[in-house]
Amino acid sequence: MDPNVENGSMQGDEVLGWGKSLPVPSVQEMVRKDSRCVPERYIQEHKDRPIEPEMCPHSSEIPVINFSLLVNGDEDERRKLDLACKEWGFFQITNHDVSEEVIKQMKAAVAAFFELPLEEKRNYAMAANDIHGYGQGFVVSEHQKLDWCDLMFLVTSPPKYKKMKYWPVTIPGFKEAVEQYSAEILKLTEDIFANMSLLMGMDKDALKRLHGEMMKQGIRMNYYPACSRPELVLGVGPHSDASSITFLLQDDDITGLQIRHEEGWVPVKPIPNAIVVNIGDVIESWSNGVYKSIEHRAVTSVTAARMSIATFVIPDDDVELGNLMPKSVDVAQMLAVTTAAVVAVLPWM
């Protein structure tokens, strides 16, 4: 297979959408052809490379929240959640309601997609002006440094925003696995929002209401090939999420996610069947900066490929995204703020 076959292509029935993105080669196919190849466009500037001296002490670990205790009203666990949102912006949840089987099927569906031949994956390639589908989004310059990553992005909720032509039809059970997992994450979202609402001094349904009638969910499926020079590249460069909240499934055996903490980078060590949760820019804004949307990145491995599954929760387009919770305004006033049409929040930008 030719690794220079573009993994993004303009499709004839597309109209102007989310913004132009230039087609780029498939990293997965490039590595299959020559595992030692690291093209210049993927080599980060010296200041951006994942160097060891930047790492925080190994004793630094993000908080772990026992979800079962949290949803049953345990005050100590709720205080842990509050501290995690204020000081870290990230936490892992264990003993949650997403079953091990649902997680297993979701990971298998994603793995099956990236195992497809390139010619078949290209059937689901992103249009040059869209975020749905397979490729790399928002490549705006031939000189732009590229991520060591191929991705598949699907909007999963509400149904009116789905584009089913990007959902692979040749993988048995793919649609069912993604829809089941996304439904479970929506339930998880409501429970997390209820607890955060109480911590923010509101009634338990406040954050859900703030998202409007058409709260959206999108899933980004990431494939990070092994890299012969992982110290030169990044799977995903440093960024914060413009979502409300993000849920991440990691590979159980490979640590790739790192978060910015106290001027260094903390690796987020996977816990089997745990889900990593992070605060997005929207909740940082709504909380008046009390809860933090933290910069994070993904690094690569020299020994093995890695996959991850990020689920973004996004407010309705018509929800005001400014500071809705100034400290001088009470909850009743906050919820009475008149909403205005604002550009939709896009965490994948």
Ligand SMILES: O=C(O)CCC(=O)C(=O)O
The other form holds:
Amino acid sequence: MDPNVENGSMQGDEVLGWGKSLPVPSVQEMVRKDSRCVPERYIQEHKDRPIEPEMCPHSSEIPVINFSLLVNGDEDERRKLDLACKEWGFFQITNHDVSEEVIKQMKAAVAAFFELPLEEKRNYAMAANDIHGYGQGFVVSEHQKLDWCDLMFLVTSPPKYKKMKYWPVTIPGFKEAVEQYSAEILKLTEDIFANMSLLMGMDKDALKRLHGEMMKQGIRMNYYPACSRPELVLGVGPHSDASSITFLLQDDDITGLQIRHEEGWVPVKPIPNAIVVNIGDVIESWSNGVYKSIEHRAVTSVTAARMSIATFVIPDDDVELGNLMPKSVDVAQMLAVTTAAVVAVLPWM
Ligand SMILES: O=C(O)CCC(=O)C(=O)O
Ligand SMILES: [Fe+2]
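Moving from the form predicted alone to the form predicted in complex with this ligand:
And the full complex, kicking off with our chain again.
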């Protein structure tokens, strides 16, 4: 089958209106050629450098939600979820139904992609007017500080929006691993939405319904090469996600994600096979600011490359935001302004 064609998929250069980015060099390739090099464009201003996170006085662990208790209707667990969304905007879920095997295969597929030689990865390079494919974080200006990160972004659902020409189908098992992971995250999304809907005082199908007919799912695969000067750079700069909700798979061994909490940055320590969940700007808006879309960033490591896999859930284009937004602003407009799930709200915009 022609790899560019799949039933119902988008063809050619049709874009989702999620913004576009200027091309910049591959960080992975730069480090491969000279592991000590840290060009000026990556060195953060003093105030933004990732010095040791200022720990929070009370607790520095984000909440952990036992998913199995939650889906079985445990009231205490649902209350814990409510507090997590209000006070942290982030939580980790354990005992969920995404199998270890599916997670393992997804991580292996992403690792296999980034291991490809640069020339092969370039076959899937983002087009100048698009955000699908292989490239770097959202870049709007020649003067902007750059993330120490290469990425691959694929829209995984609904089938209409998939662009198969960006899928590295020559990697054995890649497509199957991504599709299986995507399907399991979709199921998880429904369960989390059902619980949040009840907590927000609505019927259990309300959040799903609010996303409209064409709820979208996009996966951003992040590769942060090791950096000889991790105190100077950021893997990804501070941002909140423009999604409604984001599911993040972290590397089991390297802590990289940090979230804003009580004026400080709190590192999110990986729990093997747990999935990090965060509230995005859409649910913050729908909940009238009660559930928080929290600023977060990723730092790099001197010893090893780190990978993370962020799955963004995004409502249909014509869905309206809640009462914090002017009536005329709908989600499509907001995503265009904030340039969507991939980049979310970046400080220089
Ligand atoms: O790598 C991480 O831990 C964070 C990634 C992230 O925030 C994103 O892709 O939006
Ligand atoms: Fe993010």
